[in-house]
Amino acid sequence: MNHTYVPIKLRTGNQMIAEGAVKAGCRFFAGYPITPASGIYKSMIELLQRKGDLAISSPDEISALAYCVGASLRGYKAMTATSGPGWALMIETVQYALMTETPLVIAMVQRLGPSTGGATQGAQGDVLLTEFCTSGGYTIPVLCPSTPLECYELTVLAFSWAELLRTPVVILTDKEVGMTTESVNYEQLQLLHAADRISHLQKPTNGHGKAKTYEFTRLSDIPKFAPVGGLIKVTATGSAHNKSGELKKNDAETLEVLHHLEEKIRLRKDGLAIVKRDVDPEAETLLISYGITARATEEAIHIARKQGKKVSGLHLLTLFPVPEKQILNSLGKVKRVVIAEENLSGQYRSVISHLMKTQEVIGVNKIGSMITPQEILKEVL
């Protein structure tokens, strides 16, 4: 009898985020234990230590992200992980990373809020808090996996985005995705490779022998990176600054830098849009979902089609920048759009509803337990 070896392992989403981070070349992790994200903390300490890299326990979430900023500015790929209460503490440093164009990956595993909420109760209530945490409303790329496999793949991708765009990137999951143990077929893992940041290879010869920390020509350009402590002097500040990193306020060059922070993301938003489409060209109902709720939605689509109903599905893996083209291209003949979310008010629905000019938009919302396929089916035409 021939036996074919299939490399299947039992893994949680949290473990796969850690494995994806190591695959992407992450060499520094700092974190503070918090349910339901502690599995990432534990796995990173185990995995990085084996490689001779550094994972440390910080005294709090503020310090954790600040340590990661320091490591990244020194030139190392870095990640932290937290949940809603920890994210609230990190927000000031998230903005510092955005302002200083510091590549970072932050895994945010949602639980029921507000405040310390329910540590072991899942939710999808941090969508708006995650994206709209910056003064000025700058876009932070947010990826949202729904399975352990996607946790791995999207974490590798998050590092590529962070490094190439010089910006913080968030992996937004939830308690069920992060803590549920499932079988993962490692043969299905794509041969992924995370990109590295574009760095100065030598001292510039721009007439002065000096590099500007944030030098760019077009607003959408990504400044080349120079590590703190390297051959090139680096001036970084979280305050408004010019291209040299010098603290300024509202002169033309400083305002140009502020516009650049958003434009480098906005111009690339279509390339950052990742969705899974399950389209019936005759569908009258479109189900839009993300995270753990996408799995209930997929089952609802399967049941609806067995009942003879015409329905399409759009599973969002990129939440921000909003994948507008993919959403619009999925509308077709649709009369009704159903958006299921495990939060009170339909947070993501509030962001995308304006795209549905002629469709009725229905929210399926719930807190305290997961949304079932049957609850979604009630809204299918």
Second form
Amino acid sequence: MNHTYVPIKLRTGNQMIAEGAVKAGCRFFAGYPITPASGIYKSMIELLQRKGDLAISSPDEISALAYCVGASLRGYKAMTATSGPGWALMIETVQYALMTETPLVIAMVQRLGPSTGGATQGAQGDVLLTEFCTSGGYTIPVLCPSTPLECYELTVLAFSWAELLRTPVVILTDKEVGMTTESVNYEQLQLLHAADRISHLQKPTNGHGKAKTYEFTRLSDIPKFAPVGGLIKVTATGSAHNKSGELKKNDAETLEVLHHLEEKIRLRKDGLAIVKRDVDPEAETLLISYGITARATEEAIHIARKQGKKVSGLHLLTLFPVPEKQILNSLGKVKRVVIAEENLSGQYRSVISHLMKTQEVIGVNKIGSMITPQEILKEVL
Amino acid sequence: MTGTIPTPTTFITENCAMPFCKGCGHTHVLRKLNDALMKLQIPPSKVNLVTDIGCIGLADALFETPHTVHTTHGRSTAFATGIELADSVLSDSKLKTVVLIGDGGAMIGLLHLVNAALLNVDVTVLLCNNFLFGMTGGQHSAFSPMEFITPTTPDGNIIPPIDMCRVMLDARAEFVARKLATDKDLGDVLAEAIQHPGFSLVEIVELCTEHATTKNELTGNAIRSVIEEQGQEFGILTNEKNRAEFGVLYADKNPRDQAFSASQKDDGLIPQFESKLKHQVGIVIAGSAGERVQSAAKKLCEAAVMSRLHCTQKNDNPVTQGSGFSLAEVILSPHDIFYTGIETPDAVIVVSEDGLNELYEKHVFDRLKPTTMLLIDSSLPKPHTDANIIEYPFRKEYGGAKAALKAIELYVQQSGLFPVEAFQTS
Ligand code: SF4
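Form predicted on its own already given; the form predicted in complex with its partner chain follows:
Below: every chain and molecule of the assembly, starting with the one above.
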């Protein structure tokens, strides 16, 4: 078929995450069924198997992520997808990936918790569980799309970040973003390119090359990757280790490595922030939102402005590292910050409210169904 | 192998001091593993040792030349499986991966052992069974013999030990062996296991001299008889090559870069009709599972897109997808759609009793306005509502499977959202 037009397709967020992953060069997917994330699993089976790349079922979520870490250590971009109950099982291996600086992408499609919770109602209740799942509280980059288009774009980006930072990266959506079918204009898909896996040069000359698996000079440097099976010997370990990957207790170099794991992300946090700002310089109310609730917030802003109200919006497409600078820059004359999210305690609000030194911070929270524009509008004075 | 890669003289670090207690079986195992690798003369870059937690997990630090991946407790086989899956399907490197795991880890990771065996990935597991958790103080494990005395079984173990070799045989492993760490031919058996294409497991029965020998009479030949009295055999229990490795079977089924088949054709929609719609509308369609409600709603979306509209569709059904109600919520708009929920529907289409009941359950009829068009099958009791009710015998006329489709078509006609040809084309 010869296309002279750009087609519009009906796609779910889940499908667009899968398409984004393939676009980003993902060649390995291990999956375990769980609503509302199963659509990604199904799409990856279709897309990767067709190319002769590997998409495989695993006997549980623990294995799914361990297979992905293995594939990534072997040198290939890998992804899995799950929801809260599966994430709970994966946390051990997420930490392992972080400690071994293994690039990895995990799509986390939230549903109502706790425990097995509601299959399948949407929720935004796993924000803190996703980010703060490591002993020591290391920063895991979390991207948070709200539309199928953003699902595609942010997935490509997630793979880039995973490669460039050598770290696990999470794409956090929910049932409503993941499973709602929408018309997607493919013309709007930016021609994105994800960073390649940059490996040490592998010259088959003097036998087995030597290099430190976790070598860096400045704390924020990213060690060069060498695949298991390549000519440079890899010494990978999930235990506290020095730059050579040797298990050590509390020696200076080992503590330096632990600092480095956080510093490599922290020092780049301004560059790792993506937000959409919809600013009215006169506004005294700022609506901060993310994920599915950002769409209700955008509609609320639209209605409020029609009613002559001055209001600004800040839609966060990345939640972690916290886009502090972008949030602070949006405060201006704002007196009141409203943060709507589909959980009871205001999880993300608890993370960012310390930034609002002089503003009143209001939460719009509920569980069981999407927050409506009207519910948000009530808080716009 | 190419001449540029020198022949290895050792894999284990030369003259390395073993960190294990005097007489610990692990020392034997690692020396024999080195012998096996030497015998096979695999280039070190094609050898990958994946270690677990526990005393045997210290092994990675002792090997100078092969790749080493030190993992979490019990998970070593799962990481090894991932490495080998990628190696066998995505590369042509033919990496040899050896897992070193203790009896504690083997029970945590039982699922991973079983799955690796079923997949038949090229992983060799050396299961170092010394009947207990050595590193943490000698607690009993799932491999402890009956009456075994440990700090956690002070009066003797009362739970029978697992026969992991038998589990592996049932998981269709094609190379399974049980050996003593002190067996002279252990190195040869390990070499055979590593060379075996696909999964292999060697259980190596050995002594934790620190914890196992003080309260239990286990020295010398005693461990051999302990195992035999449990009805477990020594030696190579199976050595077959009937099943192809996972990577081979996968590549057969999924050749690289296949041409797109007809079923995988581009499913883009071409805008070719015009819509008069000025505002966003929300449509709720309710019927029964198996009566193509959601696929009819999808057709509505396709027609809308062909008429230059934006759309969203949410489906809902009971957890057991094949019974009860089937629901679809469709939003159509000439503009971008933000919020994807429907507060007050502009149209409600009900074609079965399951659907009707579900709409009552969701209090949909309480939220209708006089301008809402309610299309309902004539067989159903009419709800009390302000909406503009249109009855039609969809089920009687077209049958259950087409009722939703025909009701939507009628709605498209009545509402004039877009030309009905768009719906018929889609
Ligand atoms: S504690 Fe037991 S298993 Fe560990 S090194 Fe000592 S003898 Fe070996």
